[in-house]
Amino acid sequence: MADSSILVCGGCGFIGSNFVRVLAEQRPQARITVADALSYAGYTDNLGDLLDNRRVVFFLRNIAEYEGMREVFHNSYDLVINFAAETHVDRSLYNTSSFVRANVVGVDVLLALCREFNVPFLQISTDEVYGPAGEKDCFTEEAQLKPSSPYAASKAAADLLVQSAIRTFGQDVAIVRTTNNYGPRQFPEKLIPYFIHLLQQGQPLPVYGDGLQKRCWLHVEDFCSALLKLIADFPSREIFNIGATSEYTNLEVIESLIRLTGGRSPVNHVADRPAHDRRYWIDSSKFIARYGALTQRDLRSGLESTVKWYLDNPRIFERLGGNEAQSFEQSHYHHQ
């Protein structure tokens, strides 16, 4: 796919923008188009000079709006990859309808357009669709979907729509499910950038429950590199897990952030989030068998470079000052 034309939906968000950057760097002949609604977590600044020098073509579009997206599809593509989504579990507790519109209706629109224009489609999903894993559980791609939160349920619904498109239409589609990604350009309401911000401000760190929830953390650039392997040999009608293997509790991550920033903010244990999954764990052996080893930088070095990026780019925290971000922060974190 070195000289292919690729439509990246949600390409101004966290993972999407990092993917566009990795794609542009490693596949310089690829023709890249980005469609993004620029909701509160999407910024053209995330693409920087890629837009300035016309390396990337940008369309301001909402994937849930059929007619607007259909105009974009007339440009002809070799692949459509969808990162566009509402992703913050906490927000899904307050406004389920926006998650259904973006994560379910939006995927339905993209599937219909990919059928109409005969374009392969890759849906980016999450390990959260499997629900909580026990201490000895390891979910393969065949595991039953048991989402807990409205966010996870909306992503599971999208996955089922993709699978139904295979069975009903024989559509050329695939699904990737990944673990927690971290790294530069993440909207600062998520744990790592948000706590870096609080540490810089000397504010208390609101930790859900006992803070012993376990997550596997994959650097976003490592995930994007894995995606490049996958799209170069597109696995039509397949599902692949792409997950980190190093597991850490939330408290361990927070302790690392405190050490790396030199912050002195106190940890403030707050009421746990409803239906807060204790642990996730997915098996990436299917991906490894087909595409080779999954590159994973260790969390220590990954967090070190991530903290440095946020400290070197403090303006990203200004995004928390927007009306929607500010009202969410006040309603959620300060009324626990």
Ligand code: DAU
The other form holds:
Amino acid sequence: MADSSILVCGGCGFIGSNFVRVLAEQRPQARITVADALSYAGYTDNLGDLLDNRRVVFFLRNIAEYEGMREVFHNSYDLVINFAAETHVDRSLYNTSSFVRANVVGVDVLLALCREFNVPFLQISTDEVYGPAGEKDCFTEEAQLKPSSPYAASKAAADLLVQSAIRTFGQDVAIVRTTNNYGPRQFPEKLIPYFIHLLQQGQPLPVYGDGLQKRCWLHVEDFCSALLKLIADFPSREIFNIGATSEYTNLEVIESLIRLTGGRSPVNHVADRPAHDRRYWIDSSKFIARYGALTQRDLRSGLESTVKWYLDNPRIFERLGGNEAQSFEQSHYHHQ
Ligand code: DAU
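For comparison with the form predicted on its own, would you give the structure of this protein in the form predicted in complex with this ligand?
Everything in the complex follows now, all chains and molecules, and the chain you saw is the first one.
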């Protein structure tokens, strides 16, 4: 593992870039290649100076394009990890096909190439594939997949493709499903960075429905550290949940953001997201039994450092000014 060659797909996005940073820091001998389409949510800046100082080799590639990705596979790798995805639930309400292309076709291409070049493959998935959890539910890796949104359905479809590659080809693949990640460099369309931005601007906070939906928040660096443990002992043909146990309602998170930013924006309850999952709850005991405790900073300290990071790096909010981000924000929030 120490001097492995790892291809990180989607390494310029939120979780992907945090993973590359943690990997580069904690595995100085590892050889890291990033392939990223640099869509509206991917930025080479997220990698800091890792590209300039040639610590990371970069390919501008879309995982859904077989020929282009095939060229990348001519370098040899010990592992391919896929973070590349369309991830924003609200966007998936408007443009389902871009989700199918990135999240389903893209994973199909990566699976085919990993078979062709005989490389193990790790797919990063989400707790949303299980659908909403009731107060007594606790989804293990065996639970049925019942996705609610087009986003979640496309991730579930990818998971099924990976599982079929195990059964059909005996392929050396694994899946990790995680809960809501937060931390530095998240595209500011997601709840935490978007609301920090609105609070700075003094604009109203659009809370969907009653705001009592619950999410389990995992700091992205804690998730990435867990992934490092997992790839050091690659769990071929297995699925692992890696989820936070710190569960908060959206209103609780928003109250903390108001307090930490000192912002004075009004809370504005708007129409709920269609098919909005009230709660997720996944059981990570399989991961803990095999890899040890899951380090989780508590949300209080995690949010404090996260808010500080966004306040210290206000340029990230300029990304909301891009054409694609602007037209989404305009049509989604201003025509409710
Ligand atoms: O659970 C894992 C998932 O977490 C990932 O698979 C997704 O890629 C990721 O986007 C995230 O999904 P959520 O829908 O939970 O994240 P989001 O930040 O969009 O919303 C968090 C909660 O806040 C959710 O209940 C919806 C609510 N919300 C969000 C926005 C952007 C609002 O009330 N108003 C908003 O404007």
